[in-house]
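Next comes just one chain, in structure tokens: the form predicted on its own.
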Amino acid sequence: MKKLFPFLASLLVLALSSFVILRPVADAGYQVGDKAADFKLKNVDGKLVSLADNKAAKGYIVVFTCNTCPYAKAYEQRIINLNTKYAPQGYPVVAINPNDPATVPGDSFAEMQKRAKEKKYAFPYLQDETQQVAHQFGATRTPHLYVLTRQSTDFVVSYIGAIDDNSEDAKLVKTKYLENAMTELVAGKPASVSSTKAIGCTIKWKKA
């Protein structure tokens, strides 16, 4: 037994080490100040969209969202309003659905097309079919927001988190985290509060 215990302990350490090494990138993801890698995802109109496509963009409000999560539904009009307010200022919304439609059929591409048409989205609604982009960003929730600001040819992560402090009722919001950050970013200043906790449903990852 005395010889067996060190052996088992070694196996446990090895197993834990392997778990840490093999963790997906999503466990880390982008931090404020990181350069975001460009991506190319399919929009609901069938065309591929990348960050580099919009030459006039000063940045983007990237939001991971979906059709089915109650939190995403509660924030949907607020996301539409963000695009209405900030797209003319050079910061359009780019919405990305990261959910696995095999797990959540309501988040299939066809259902995304219906949703975008029904709600008259004036911004891209992209399907992250491989979930690679969500992993790169470190998104874990729907909705989960990332503000990117252009620095030369790069897009730098300048805010991560929630839209505001009330996921249930927009009329009861006390602090508009994202809009406060945008006011400073549009003025060329860093956001005083650049990170908040995203509130929403967990992303439905593909089964390994």
The other form holds:
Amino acid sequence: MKKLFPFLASLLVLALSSFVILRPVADAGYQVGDKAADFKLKNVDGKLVSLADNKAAKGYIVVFTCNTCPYAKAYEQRIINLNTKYAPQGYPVVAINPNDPATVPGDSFAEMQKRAKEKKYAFPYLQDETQQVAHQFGATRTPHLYVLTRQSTDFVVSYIGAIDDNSEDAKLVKTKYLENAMTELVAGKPASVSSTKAIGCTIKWKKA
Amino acid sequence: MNQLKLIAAAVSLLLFTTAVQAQQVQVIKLPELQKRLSRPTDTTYVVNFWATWCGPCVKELPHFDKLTTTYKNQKVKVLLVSMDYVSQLDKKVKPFIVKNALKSDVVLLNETDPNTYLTTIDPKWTGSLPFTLLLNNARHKRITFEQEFTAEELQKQLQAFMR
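Having displayed the form predicted on its own, please output the structure of the form predicted in complex with its partner chain.
Next comes the full complex, this chain leading.
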């Protein structure tokens, strides 16, 4: 009996620790240098999109964004421009909307389709219905950017953060954080500033 | 009768003054905010970063403003830091304060590059709003929350912080 207790106790500790390990990584998310897991999300055209689909891509500019956030709206044209500039260089934009439409009706799939059509998005606009991808990446706000670069079959997180230093007015931007990083990444070098911060709207998580 | 008129005038003047007072929003830069957040006093500061365009912020703001009344006789001070663009000061921020009859101090942080100021305010802040900071410099205590609060949760956190 005396020996049973420590045994049971260690069993309990083991069970608890495996529980902790098995929990989905919600708060931490990716750091620069991490491998990004592929995903399969529904695009506004109804088709499923994965990172592996585009064999020609040297990487991706993944942006968590939405229809409704004023900051996302302020950056929408700049995101469209990023795709115009970097898709031909092998780094297309992949936009992901992680918001729970039950909380924000303006971010429903139908509204996403409308927005993409209106603004003629030339890139996928995916719905993260389970919010698992946003959790996996560690996205907290819209817009929130992640640049992935291909290393053989893997996609490695190479930049996380902001587009530039002025959300209100693109004309007043002094530092284009993302483009600076892209210049280096496209040249096969690591980004010297690989992590930046920006203000954004909290991702509207589903009520637990 | 004249006396009644005088009282009415006095009351309306008083109401007018409070309204005007509440409408005053100081537009500040980062160093001024840092100065306000580093006063070495035994006062607990409840600092809430919000914006008029931020839904969850607008929802929780009354809970924060209520603390100003609830803790009137204690060393607690609420500071509401608006992250709205300064161009929205007269159009959005001031009308919002009047409409919601906010009693707490409101300042507007007039900075453009979050990549520099967010880390200065708190290294853990990723940039989503609302963001809340509880601070007591005399007791070297500081705790931050990048989340929305219910009235109960806020009370609970503040009481635990002040214990």
